[in-house]
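There is one chain below, alone, in structure tokens, taken in the form predicted on its own.
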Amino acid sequence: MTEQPDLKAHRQGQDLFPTRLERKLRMFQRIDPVVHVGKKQRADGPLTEEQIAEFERNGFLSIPSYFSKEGMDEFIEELREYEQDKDLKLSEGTVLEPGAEEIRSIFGIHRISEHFDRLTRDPRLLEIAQQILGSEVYIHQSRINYKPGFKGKGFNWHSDFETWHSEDGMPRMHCFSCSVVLTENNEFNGPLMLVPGSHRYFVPTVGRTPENNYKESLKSQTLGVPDAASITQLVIEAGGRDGGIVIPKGPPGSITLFECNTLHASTENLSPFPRSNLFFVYNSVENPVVEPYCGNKPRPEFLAERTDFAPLMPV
């Protein structure tokens, strides 16, 4: 299906995942493990062996109602305050919907809110991160993604690692995202969509990254999007028309863990009901970012932690 590219020419600069190229390069199999602990250590954490195996096989794992709905109430209340905060809307870390005043994303949320910061260190999440990554961890990125009813736009197909590697300088696939559902996710309000097994391949994309690309890509991503043929091939391999795309659904408090290289997207929210998810990106302390591989200056720290790699301590 795919072939490993000749990486020798790239190893001088230690770039094992060439992307944003002038010519198309075929996708190739990942070279990093998905779960970074041995079989004996897998049992040392909240996830069962079956859950670990599912995460390793599919590249994601959904757990409905991991936190209680009541436990999410304080976060929902804070979320509503942010929606009315005019100063927050002017912050560079806040992205508005294209052509609208509604919030699309708030980045660096664990730096803004003590509540959200404490949640990153909740042992119920932190121990999962250590169980999967096999090391201590820090937060590479945190954000809230809003999707207001009728107006919330979608997110194009992409691998987070492709962007984090190219634009932030994340060297290896030793990282994953934890999505915490704040308002119910269902098939009607623009849910997250994932392609099972897509994390096993790295898909290089075409096109040089312009300076400050994030200012446009966070509103509407066109660069760093895999080609249609590669997406189609991965979806067919995952199950074709009957099972090639999975939509995690659940009430507030549900979580979805997805590996940094898992292909995902989301549709517009055409329902009357908003959809808001919180994302914490746990990266291994053994995998701190370096200079961006695209050759540009680093993105702002609200998008990618560059100075504080101290391990998170549980609260």
The other form holds:
There are 2 protein chains.
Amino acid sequence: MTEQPDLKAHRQGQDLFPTRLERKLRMFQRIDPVVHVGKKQRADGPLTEEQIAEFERNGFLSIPSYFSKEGMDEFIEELREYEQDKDLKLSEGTVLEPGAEEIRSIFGIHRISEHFDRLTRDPRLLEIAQQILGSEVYIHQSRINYKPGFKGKGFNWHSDFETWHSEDGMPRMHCFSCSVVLTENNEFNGPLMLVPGSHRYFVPTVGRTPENNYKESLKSQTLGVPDAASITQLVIEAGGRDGGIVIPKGPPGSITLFECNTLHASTENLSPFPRSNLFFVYNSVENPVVEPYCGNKPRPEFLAERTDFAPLMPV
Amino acid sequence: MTEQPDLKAHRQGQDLFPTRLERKLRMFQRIDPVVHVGKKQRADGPLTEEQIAEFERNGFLSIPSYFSKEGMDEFIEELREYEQDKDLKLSEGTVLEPGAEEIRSIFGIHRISEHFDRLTRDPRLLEIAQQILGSEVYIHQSRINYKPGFKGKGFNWHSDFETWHSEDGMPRMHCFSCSVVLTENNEFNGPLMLVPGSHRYFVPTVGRTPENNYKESLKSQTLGVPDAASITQLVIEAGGRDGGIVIPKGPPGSITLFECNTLHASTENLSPFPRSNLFFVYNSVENPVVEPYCGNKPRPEFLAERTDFAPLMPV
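Could you drop in the structure for the form predicted in complex with another copy of the chain? We only have the form predicted on its own so far.
Below, the chain from earlier opens the complete complex, with every other chain and molecule after it.
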């Protein structure tokens, strides 16, 4: 997994992260830092030195019960209202389960819900975001993932950055996601699976991106999925059959912060109960999106902020 | 979940376990014992009184590392040979993954492999089977489940007995399965999920069985799946969101004994590594199959023994 020999040539062509290619290109080492704040300020909090080190090493950090369970109830109530809202169900930012009527995700939720908007500007969360990214931040994307019981389908292995770079034009790895648990995440309901350390490599994927790929990819991702050999190598490097994958579990209010390039997936939810999470992406204001690197027209604004890169202000 | 009022009428029509119906019928309480040996002999072993009580209560019993890891190696080697065997891959008892080339299951494996045949007649296992079923036993069905990494699809919630009764003509619940772990079963590779206590109820399902249903159902089960409300009720009764489902985990050589009517499912295997198990079904010689209750012609012999009900002899 040394640096790709062809990379230099690709760099001259401007794209540091070639992907959606016609031919396979080996994975190569990450170029950008994982924690962007200066060494002196690392220990300034809110995350402890140990937490920052864990995030840097694994590419994610879980904090069980970060918010109170009660604090999540208002979101669950809003979610129930959304389920009854026909207009919302028909709107482009709402993705239904493949072959089903159930809502899979609602995107751009921080533009719809005041509760959600305030959550993204929670002073403690915002300070964590500034600590990790070493700069002011804005919201690149937000969504609610429903994952209804019995019917919620999974998501294949992928790095979010791989999509955000190629389809949204995000230049660098200077970004991370915050996932907030609304209903307990356990081993039965298709929880998030992460490969520790995978964020340290970029895996170029094969296959040209068709226009409007998002209409399919948000239901079932086939493009942008790393080859099996690379995933296997990363899982083995992370600890093999027993320790190479991690599932953060926790009650409502738990959060998982994960780096934009950390490999993750989730299986279907066969349990009777929904596994619902809130999800928002902090991007550095120094890393606003440009034209998509895959050459297509940009995806809609509900998937990727393209106009308002103003720093987020605490509530 | 009281006894179904219509049940009496159904009984007069002979079928104690009406299923694959045109209309929904409520679930009703189990009629047959779970442990069939007499009270006096229950403690005679090989299972301890506690183990027998656990099996009776939960409908399954897991024993980690029952066989040695090394003892499993010969099966894994045989499995690799089967993967290269084109004839076997084309034979009717071999089921491929939906939409893929990978082997999903090989049925009737105790008729193909001497190793496997001997395993089903392991003296300790056979004594356990006789202890649970209170009689001599024979093999109703056997198989290897491959569940290849990345591609192995899951299985929807079902009771095996529901299928064996309707499609094979198994008269009563006097039967259980033994699953032997070949490659570690963990929370990442689509392990078996069981609902404790679900074996105490029979859930009639809706939908007539087409002829040759097995050709589809072995790849993806849609018929014979209990309604969502009944599954939810059973999971809640078993402990709700947190404790209503159990995943037995363990290294190669671990076994899980589960009653023929215990509700179970498994998700897809998104991990890079196969999750392979051996699986065989001990049926009481007092419970040989008759004509299928669904009215169709019987399924092939590789799915259900129909001619040789001779008691299994220990090796």
